[in-house]
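In the form predicted on its own, a lone chain appears below as structure tokens.
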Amino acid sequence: MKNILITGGAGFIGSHVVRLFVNKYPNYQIYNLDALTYAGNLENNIDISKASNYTFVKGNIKDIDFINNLFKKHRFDGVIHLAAESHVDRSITNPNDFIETNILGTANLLNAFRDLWQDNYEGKLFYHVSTDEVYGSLGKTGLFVETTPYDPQSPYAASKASSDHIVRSYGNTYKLPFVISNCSNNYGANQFPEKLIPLFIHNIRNRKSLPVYGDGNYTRDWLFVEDHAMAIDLIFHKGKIEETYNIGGFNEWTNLNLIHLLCKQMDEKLKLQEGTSAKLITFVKDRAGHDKRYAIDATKLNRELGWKPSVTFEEGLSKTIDWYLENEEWLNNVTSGAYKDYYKKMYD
């Protein structure tokens, strides 16, 4: 029996990781720690909520005493750390939230893990989940590899870069066993609709404008969230200690090309005349510090652990749209209240 703590497990990526581990490893006791802020939603875990090897814990990684007591009580053998403030736009308007959660919160977890095991780390692991945005922006060619120098361009990216460095420093200074993965843009079911794909599905469904930053020619590598969860599983169980693994979809799209594909699929699924959804596209003022291109090279993960994406982007996007159209109540629930004020401030 292993006690595994997954932080941020009621969020988008975290809920998929929690579900995979609960279903795949019945001999593990999975603890899902989430503060249930705007992006955390217990509906994301409702299908596994009664599983005998699953426990939800409400709490904030910024609370030092709470974290220390939690580790002493449950003696976690492993930590998969996904809890983070993660939206660039929000980091621009309120950077302190990102500094406190992503940097200080990570340090709290590391200290509790170190204090619990007191250098007796056999069979123990701290897995820190990070982002490709720590690397900065690429030109028209090239890919981010695990040794690419860090060059964060937003408060969000800087806070994640800082947390990556802190994790590595604990490995070097205290011999704390860790792995880090840096992923590209995720998409799929249960994503909070401040992100491009669920936001635009929701807006097309409700005949609202599709706000596109700048000229729309920003390029991203897109990763299906279920493939990301499977990569995390592989790295947690088979990754080399103190190594970094990049997780990407081998799948680059400009925002504008992605949006046109999304509009085309939405027209087909909603039985609208071709081109109807694309008429909703509206170009808005570019955001500050907008990185031009991200692209991950996941060759190391493929070569060493045998991971590769299970779906094409067209297939994954179609599955994603189907989920949101079939779960309209979920989408309506998370887009009520304070989210409307945020949306108005950012895009209107």
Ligand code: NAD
The other form holds:
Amino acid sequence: MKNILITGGAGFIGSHVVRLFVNKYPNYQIYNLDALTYAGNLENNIDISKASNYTFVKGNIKDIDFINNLFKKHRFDGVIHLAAESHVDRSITNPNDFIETNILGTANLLNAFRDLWQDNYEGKLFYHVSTDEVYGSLGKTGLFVETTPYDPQSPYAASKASSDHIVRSYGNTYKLPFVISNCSNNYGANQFPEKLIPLFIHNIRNRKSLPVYGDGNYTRDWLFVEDHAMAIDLIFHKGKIEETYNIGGFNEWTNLNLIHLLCKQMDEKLKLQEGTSAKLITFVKDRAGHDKRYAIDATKLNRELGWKPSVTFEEGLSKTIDWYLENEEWLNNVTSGAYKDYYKKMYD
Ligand code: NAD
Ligand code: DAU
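What's the form predicted together with the ligand like, now that we've got the form predicted on its own?
Below, the chain from earlier opens the complete complex, with every other chain and molecule after it.
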């Protein structure tokens, strides 16, 4: 029996990680700690909410006393840390939220973990979930490998880079056992519709314009969220202490090509005449400091732990669209209220 803390488990990726661990490891007690910010949603965990090995804890990683007490009470053997402010555009408008949660919040968890186990770290692990954005932006060629120097370009990326450095420094200074993974762009069910794919699905559904930043010739490497969750499971159990693993889809798309594929699939699924959704594409002002290209080399994870993505992008995208079309109520709930103000400020 182990007590595992998963932070940010009511968010997009965290909810898939929580589901996987609760279902796959009945001998683990899974604690999902989440502040339920605008991005956290208990509906994301509704299917496992009554499982006997699952507990939801509402709380903020910025609250030092609360975090220390929680660690003392449950004596977590493992931590999988996903809680973060995660949207680049919001980090441009409001960087301090990112500095506080992503940097100070991570430090609070590390301190609590260190204080609990520093006399004997045997069998303990702090897993920090990070992003490929810490490496900065690529030119036309090349891939991010684990040794690529950090060069973060947005306040979000800088806050994640900073948290990665702090985690590694605790490994070096206090011998705290950690692993870090840096993943590319995720897509799939339960992603908040501020990110490209769910935002555009929602807009097509509502016949609203599709705001493409700049000329749309930016490249991202897309990974199906369930494949990310499976990689996290593998690294948590088989990864080497103090190692970093890059996770990616070997799946690069320019935004425009991706959007055209999405429009085509939406036309088919909504039984619209071919080309209908693409007519909604509107070029808008570019994101400030927009990173040109991300692409991950996930060879190490494949070679050492045997991981590879399980679905093609076309399959994953089709599954994703189906989920959003079948879960209209989820989408309606998260796009009411504060979302409307956010959308107005961002896009009107
Ligand atoms: P998300 O925004 O969907 O979810 C974040 C979750 O963290 C939410 O449930 C939110 O309520 C919670 N949270 C935020 N601040 C908190 C705080 N102060 N205390 C407690 N909980 C808090 O994010 P996501 O896309 O699921 O990303 C999860 C993690 O994976 C992040 O660390 C992110 O940097 C990383 N990541 C994301 C992607 C991606 O494409 N989405 C890719 C690589 C890495
Ligand atoms: O690479 C991993 C990162 O991927 C994660 O660490 C972040 O948490 C996650 O948000 C994501 O960052 P991006 O900025 O790449 O994702 P986003 O979905 O916001 O944007 C994807 C691309 O689409 C990017 O080039 C900007 C563009 N875009 C986005 C939005 C929301 C648009 O053209 N229009 C939009 O309205």
